[in-house]
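Take a look at this single chain in structure tokens; it is the form predicted alone.
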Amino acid sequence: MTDRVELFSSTYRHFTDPVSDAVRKETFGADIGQNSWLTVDEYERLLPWLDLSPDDHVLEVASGSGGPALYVAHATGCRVTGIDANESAVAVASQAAARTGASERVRFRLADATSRLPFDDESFDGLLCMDAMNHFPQRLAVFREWRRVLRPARRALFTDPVVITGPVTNDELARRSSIGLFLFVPSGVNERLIEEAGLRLVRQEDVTENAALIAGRWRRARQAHEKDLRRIEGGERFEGLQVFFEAVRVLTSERRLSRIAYVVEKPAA
């Protein structure tokens, strides 16, 4: 866990460096500060599943740099609260909100998504968690917290990018999880845990193609900026991340690890 914290801390400390900006633009095209497999086109397609209105208040779990939360606020008119366990991420996100004049509608705070959330019952009209569920080992407890903080009949949207859908060797799993703590689950486990937590599965969709596409682009963009990235990251970390991105590309392209989007709903009172 320490290695993952240090990796992400380093990522966010250098998030606004010119080389980081260049890599994101080459990877995602439309750069909203994402640090996942999410593209703007995909977000625009998935966000309507939450059925949000401008009066709503949304919680983003694992909000990272804050860019996606700011995008949601702009696209929907909602208020957004983002939480992340990484202090550097919260600092970068808060600075981005202030820089764009969005601090009144979009706020960020330090919080552990795997513990009791620092919010009252039924505080939110929607919840987002993009490509971070795989870092939460106590998944049933996480779902139960989501149910607690959601208002009745409101929804959560999340993606799990490491659902096991084919044969994977231990070496491949090690490369895919080389940046820290990962929980790999076979098909059907998320669905069962959603039900056990008292949520209702509304919709799910295979969005693996985006992970395969972005992983390949990310690796190539990093390779094009190798000299600057080695200066920032060091040689060992640069090479390790290149191995990681190639593992993601291969496993998702071959559909042995799949990325699934889920929409769940808290039952009406």
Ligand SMILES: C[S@@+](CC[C@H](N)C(=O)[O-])C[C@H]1O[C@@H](n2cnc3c(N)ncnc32)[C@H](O)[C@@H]1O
The other form holds:
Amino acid sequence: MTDRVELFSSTYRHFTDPVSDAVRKETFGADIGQNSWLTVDEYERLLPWLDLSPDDHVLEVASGSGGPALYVAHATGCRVTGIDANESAVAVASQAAARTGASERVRFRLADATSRLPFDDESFDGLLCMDAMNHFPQRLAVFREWRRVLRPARRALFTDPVVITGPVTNDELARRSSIGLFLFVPSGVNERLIEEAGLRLVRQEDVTENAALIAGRWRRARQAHEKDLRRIEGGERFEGLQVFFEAVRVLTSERRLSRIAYVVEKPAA
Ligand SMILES: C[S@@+](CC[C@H](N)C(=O)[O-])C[C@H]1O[C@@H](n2cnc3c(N)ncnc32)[C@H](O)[C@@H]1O
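Provide the structure of the form predicted together with the named molecule, given the form predicted alone shown above.
Starting with the chain above, the whole complex follows.
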């Protein structure tokens, strides 16, 4: 049995610690405050799929540290609202928006993505959800909420980093999900639920390679900063997370779990 090593609260509590900055820089190269398998190259390639213009208002579901939302606002000129269920994440994100003078255009609030979203129907021109769908067990209900808050003919971009595409043992699944709540679905399930929620699948792309690359780098960067990380995380968490990152690297590089990016559209009215 693999023990749980809570990831998110501790990560966001220590997000601005110099050792966290150093690990992110060594892992991602361009550090935009991501806490996922997302790189800037990848975001620059995927974001245009939403066809955003500066007047648009984007919802980011599971916005984490807020760094990616600030990046989107800067890159597109859009207003961005981010929601996350983690209080430390929302606090770090709001501080980052204030620090960069973006608080007017980029806002963050605490909300559970698996409940009714705290927004009126048809409030948003685009929606982003990077590497977080796997933490939402009620996936059909989540898609239905996205359909409700999106304006007609507008799009959502999301990644599912744990689509089952090969044989995986129970121990491997336990290591891969040791950081919190996970929902694993086989290929084809996202596609079916998207249609069932009244959304249209516009395109999908296999983006597994980034997860394999980033997981390996993240583990190595953490190993290089072991002493400082053990000080802020404690030994048990440090070792648990190293096991987690190695599980991600092996399962993605062997394509037994795949990371897929999807673009879905709400039909025109
Ligand atoms: C892997 S991180 C990705 C964060 C961000 N999208 C990024 O790319 O850096 C997953 C995020 O999902 C958030 N999360 C997990 N369950 C959630 C829920 N039910 N509602 C909202 N956010 C949730 C976590 O707090 C965490 O910030």
